[in-house]
Amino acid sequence: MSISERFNRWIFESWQVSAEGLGLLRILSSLFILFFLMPGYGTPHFNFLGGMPPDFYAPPPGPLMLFDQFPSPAVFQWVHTILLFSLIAMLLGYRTKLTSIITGLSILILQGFIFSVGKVNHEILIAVVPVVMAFSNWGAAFSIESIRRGHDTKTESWPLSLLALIIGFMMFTAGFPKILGGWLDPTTQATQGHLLNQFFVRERQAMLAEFMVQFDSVLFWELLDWLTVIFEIGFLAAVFSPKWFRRFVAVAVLFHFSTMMILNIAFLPNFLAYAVFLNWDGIYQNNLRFYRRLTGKRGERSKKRSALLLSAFACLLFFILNRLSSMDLVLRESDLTLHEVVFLFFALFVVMWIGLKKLFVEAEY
């Protein structure tokens, strides 16, 4: 097999997708962004940014460097409104490809201006996911488009290969500078130094932070330095094998969970991208079987109704969690929010469940 044939096989045959699975992914991703990942903190935040002096404008490299100051609050509101309408249209599956791209671009614009005050958060995957998945035809099922006659039901799997490559490259760009920065130097422990900075300077002292600050083991902290670098560098190589990439995604969940518990940093936007690589067709089939057992219905309509029921349940759950998180009833002295902690614990449970299932159930066959 030639190199070009192998490359084409990796791009187009690595991942198996279905219209129903992609439809569920689109709906839940839209709800996740709508309730938890919208850029900015509303009108007061936009008014604050729009009123900042031009001297404070320090945009990241890119098109926003063409501006010499922050736009007016009205511009922020317009972009935010466009994002809201396009996101709802993406959720409902109306002109899904176009509205997914508009959603991603609107997020990028807002993120660009928000991060033009000098501090840049690693949240670009919020914008990347809808733009890349727009080309998968994830509006082929459970959408307004699917109601029309002659709608395109063909799905594409290559966007998952592209998204995997983007994630792998992002991880590599996080790991390679660590090598240059001395993370593998046995005389220094970079992870421990980062913990001390987060604990004493940024006062991120929730979860296990206080316990880990007092844990003074050179071997342990040096091992974490090496494992972190190996993990982040190896992610790019794992891109070319779906099996290994999913394993690295599982390790990434454990990595981010430990980061939350020790450093009080959640990296929640990454989980939007990681979720794309779940077996969404299997999730759809399991949900359909549950709905049919629950209702006793077996007709063709049960497929759409099962997806509608799951979507409604997710919407209600996200709404409640969003309200509880905004009330700031817990974690008052932490940068972490309730929904971040809940989702990372849930992701940990999913990874452990899948791992145990493969270890004990599939081993019987």
The other form holds:
Amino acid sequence: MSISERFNRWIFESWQVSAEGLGLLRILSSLFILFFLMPGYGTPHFNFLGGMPPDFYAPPPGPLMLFDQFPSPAVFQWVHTILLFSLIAMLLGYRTKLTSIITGLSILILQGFIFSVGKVNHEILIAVVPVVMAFSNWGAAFSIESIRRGHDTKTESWPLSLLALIIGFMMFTAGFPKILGGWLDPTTQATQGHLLNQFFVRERQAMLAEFMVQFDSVLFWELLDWLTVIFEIGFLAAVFSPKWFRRFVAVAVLFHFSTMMILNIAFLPNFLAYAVFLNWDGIYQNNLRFYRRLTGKRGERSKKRSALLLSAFACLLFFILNRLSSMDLVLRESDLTLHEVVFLFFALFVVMWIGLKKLFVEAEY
Amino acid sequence: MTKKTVRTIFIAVMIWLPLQYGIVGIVGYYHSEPWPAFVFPGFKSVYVYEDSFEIEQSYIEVWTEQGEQSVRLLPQEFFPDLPLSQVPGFMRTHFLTDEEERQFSIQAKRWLHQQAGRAAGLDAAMLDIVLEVNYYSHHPHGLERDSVAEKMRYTINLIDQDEHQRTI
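Having displayed the form predicted on its own, please output the structure of the form predicted together with its partner chain.
Full complex below, order starting with the chain above.
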């Protein structure tokens, strides 16, 4: 096989998608962004930024330098409203490609101004996912546009390859500076140093942080330094094999989970991107089987109804979790939120379940 | 979209990703990290100093007129509306800079006065920006702070609109 053929195969045949699976992914991604990943912390945050004097406007090098101060709170609200409408349109599958792109761009604009206080948070994947997935035709099923006669039902899997490439490269950019910074030097324990920094300076002292601060094992901390670097650098190589990429995504879930437990950093935006690589067609089929068993209905309509029911259930669950999280009932002394903890535990459960299932199924053969 | 167009997009992205990473590195070195960029945080720093850990901590001390009363606050307490993840970066960019970069307009001083009133409940006359270095090391009974050194301290006068430095 020639290089060109291999390249084509990697782009177009690495990932298998279906209209129904992508439809479910679109709905759940929209809900996830809507309830948990909207940029900023609402009106008080926008009022605070909009009321800051120009002295404190420090845009990162890039398009935000075209402005010389923060926009007024009204501008924040306008962009936020545009984002809200486009996100709801994306959720409902109305002009999905266009609204997905508008969603991504609105997120970028809001994030850009929020980061202009002098600190960039690395949450660009929240914007990248809808923009890239817009080209997969993820509005082909369970959408307003799918009701229209003669709508386009052809789905594309190459956006997943593109997203994998972007994630893999971004992971590499996290690992490479660590090598230059001395993470692999056996006389320094960088992870332990970061723990102390997070613990004392940022007062991230929830979960296992306090226990780990007192845990003094050079071997353990050095091993964490090495594993982190190997994992982050290796992600890029895994991009070219779907099997290995999924394995790295699974390790990423374990990595973020341990980071949350030790450093109290959840990095929830990444999970939106990781979720794209789940077997969504399998999820759709399993959900359909469950719905049919539950209701006894086997007609064509059960396909849409099963997806609708799952979406409504997710919407309700996300809403409750969002409300509970905003009540600040638990983790009051931490900037970790309830929903972050719940999602990371859930992701860990999913990864372990898939891993065990694969282990047993493979063992049977 | 045709297969040829998609292939072209992939080739362009594969060229762009390392190129923008190079730009991020260069611009980041001389200015600050560009945005938007396809990079994750490197957490490059290793906070190790000989056999101990060196952790920097900044504070904002709020003073009333003639230094009658003072309250020492963590930056996240002084700026509670900022997300915690952005507070150290905000301090680094605006307060823990070189002497010549510490210029605050009257508007900025008024705003800081308001923030101080909200956070400390005082009618602030001046703010002291303090940067300390804490040295931690492991002892038989656990991790302990061995010593603290003041690395930077300067005053922002909120009333005279005149900023002057006390000690560095």
